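The chain that follows stands alone, in the form predicted on its own, written as structure tokens.
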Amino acid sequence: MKKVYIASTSCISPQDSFRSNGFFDEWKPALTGTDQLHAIEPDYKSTITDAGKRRRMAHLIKMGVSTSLDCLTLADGSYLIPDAIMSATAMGGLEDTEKFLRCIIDNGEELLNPSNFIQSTGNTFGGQTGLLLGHHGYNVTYAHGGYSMESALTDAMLQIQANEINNALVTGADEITATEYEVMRKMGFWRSGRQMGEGSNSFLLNSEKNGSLCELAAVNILHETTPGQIANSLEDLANSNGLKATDIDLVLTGCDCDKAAEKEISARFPVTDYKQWCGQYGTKSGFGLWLGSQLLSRGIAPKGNQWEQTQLKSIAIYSEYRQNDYTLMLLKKDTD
């Protein structure tokens, strides 16, 4: 089967991660003292140069478009036009959704501003990216809750492996709003102790190895699983990709409510919790994928209170969302 590689990435998160500014310069401990981890946003002038367009974009759109364009930036400052664009979001543009609903109430369903409605849909940042690039090819958005990012990645991988396309831009993004946090708090979403996060993560997947960060070997979506089955699924993931369980150098865990699964995985694999840096949101596994690709390409791994220079060969990413959505991904440092 044709291999799929991560050619480039871009990340906006609660850490100083855009263009990796500072994130790996020193150890970044888990953020404490707050229950909401808001993204550290870059100067959007560097990616969205048109001031008029930038001013009209909502928070989520600016994050998604910025990481998408940054991921596609070539050495000469121009953009690679991808064969396909896949976007992922669990909640879509909540900020504009709330504005539109508030406008309906305040104006008695009359004289409504359509801009907030247009920008509230989940496919807006993918569509905006396509418009800015002049892209007229395949462009689709997945809004599958905790499976959104994995669904978009699976689509891209299948099309590359079927020789339908040579490359694809995959972006996952979600945002925090005060109303969303309050509603989810009342529903008990944060009783696990997880902080709410937000961010955008973009990946250029390619069929060619040249200059790639690593290989994206597998994306698995699990259903109706138990803690022991998750650990076994990690072993099966390794075996089906030509590895032994002991060959997995690190598991980036994104546990939430399932403490039993977390304990089981920690007993059988070396682990690091990636959600300590990004928080909990629907497309958070994109941050885990970004982090894993950076660790493999840079030859570093977290150890104690510092980053240790080490040559990792394979990293698995485990993600759990509210004890409902379980996913696994596997990254390999291709040495062929």
Second form
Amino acid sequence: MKKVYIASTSCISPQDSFRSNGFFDEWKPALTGTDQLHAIEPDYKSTITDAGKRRRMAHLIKMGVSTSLDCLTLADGSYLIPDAIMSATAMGGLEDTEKFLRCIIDNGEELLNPSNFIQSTGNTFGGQTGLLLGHHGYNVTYAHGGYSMESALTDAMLQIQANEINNALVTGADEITATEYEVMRKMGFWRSGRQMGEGSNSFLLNSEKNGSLCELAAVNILHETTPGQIANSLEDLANSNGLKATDIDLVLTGCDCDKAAEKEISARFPVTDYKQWCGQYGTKSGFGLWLGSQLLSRGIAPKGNQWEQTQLKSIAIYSEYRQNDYTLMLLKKDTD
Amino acid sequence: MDNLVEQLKQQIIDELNLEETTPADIDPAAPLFGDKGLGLDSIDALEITMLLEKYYNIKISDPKQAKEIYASVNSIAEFIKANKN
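What would the structure be for the form predicted in complex with its partner chain, rather than the form predicted on its own?
Following is the full complex, with the preceding chain placed first.
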């Protein structure tokens, strides 16, 4: 089967991660004392240069379009036009949805702002990216809760493996809004120590190994699990990709509330929590994938509270949301 | 009339989210739509229609009129002056 490689990445997160090595300069402690981790956003005038297009874009769309374009930027400043665009978002354009609903209430269902309606749908940042690139090919958005990111990645991998396409841009993004935070607070969602996060993570997947960061060997989605299943599934994932469980050098974990599964994994594999840096959001596993691909390509790994120069060969990313959505991804430093 | 023009400029900036435009940047006689002037589009036309209803309680009853009314800030101001209750 054709291998799939990560050719480039781009990340906007609550960390100094966009077009910058800042995140890896020194160990960043978990952000504490707040239950909202807002993204550190770039100057959007430099990422979306057309002011006319930019003015209608809400926060989520600006993040999604910016990482998408950044991921496709070639050395001469032009953009690579991908064969396909796959986007992922758990909640879509919440800011515009809220504005539109507020407008419905305030104006008695009349005088509704068309921009907020147009921009509120989940597929807007994928669509806007396609429009800005002049891309007329496959452009699909996955709004599948806690496994939206993995669904989009699976689509891209299957199409590359089936020779339908050679490359694909995959972007996952979600945003924090004050209303969502408040609604979730009333539901008691943040009482358990969760931190709300946001960000956008883009990946150019390619069938070509040359110049790639690493291989994206597998993406698995599991729903209901039984005790012990997650760690066993991780072992199966290694075995089905020509590795032993002990070959997995590191598991980056994005656990939500399944403490038993978290314990199982940390008992059998070396782990580092990626969610401490990005918070909880539907497409958070995109941050884990960005981090894993960066560690493999930079030849560094977490040790204690610092980055250590060491060449890892394989990293798994485990993510869980509300004991319902469990996902596993496997990255390999392809040395063949 | 001058006050109305200045007020209208600010309302257009706010409602259309023209984030890098100031009232001083808008020539009240310049075209609002097309390649010249502000370069607004059809969605903006809808938003200006809503703006007129929201702030001035004026409805454009004949859509054919809109092209003429929305030609510039001055023409919108004249329309408001002529139709405001």
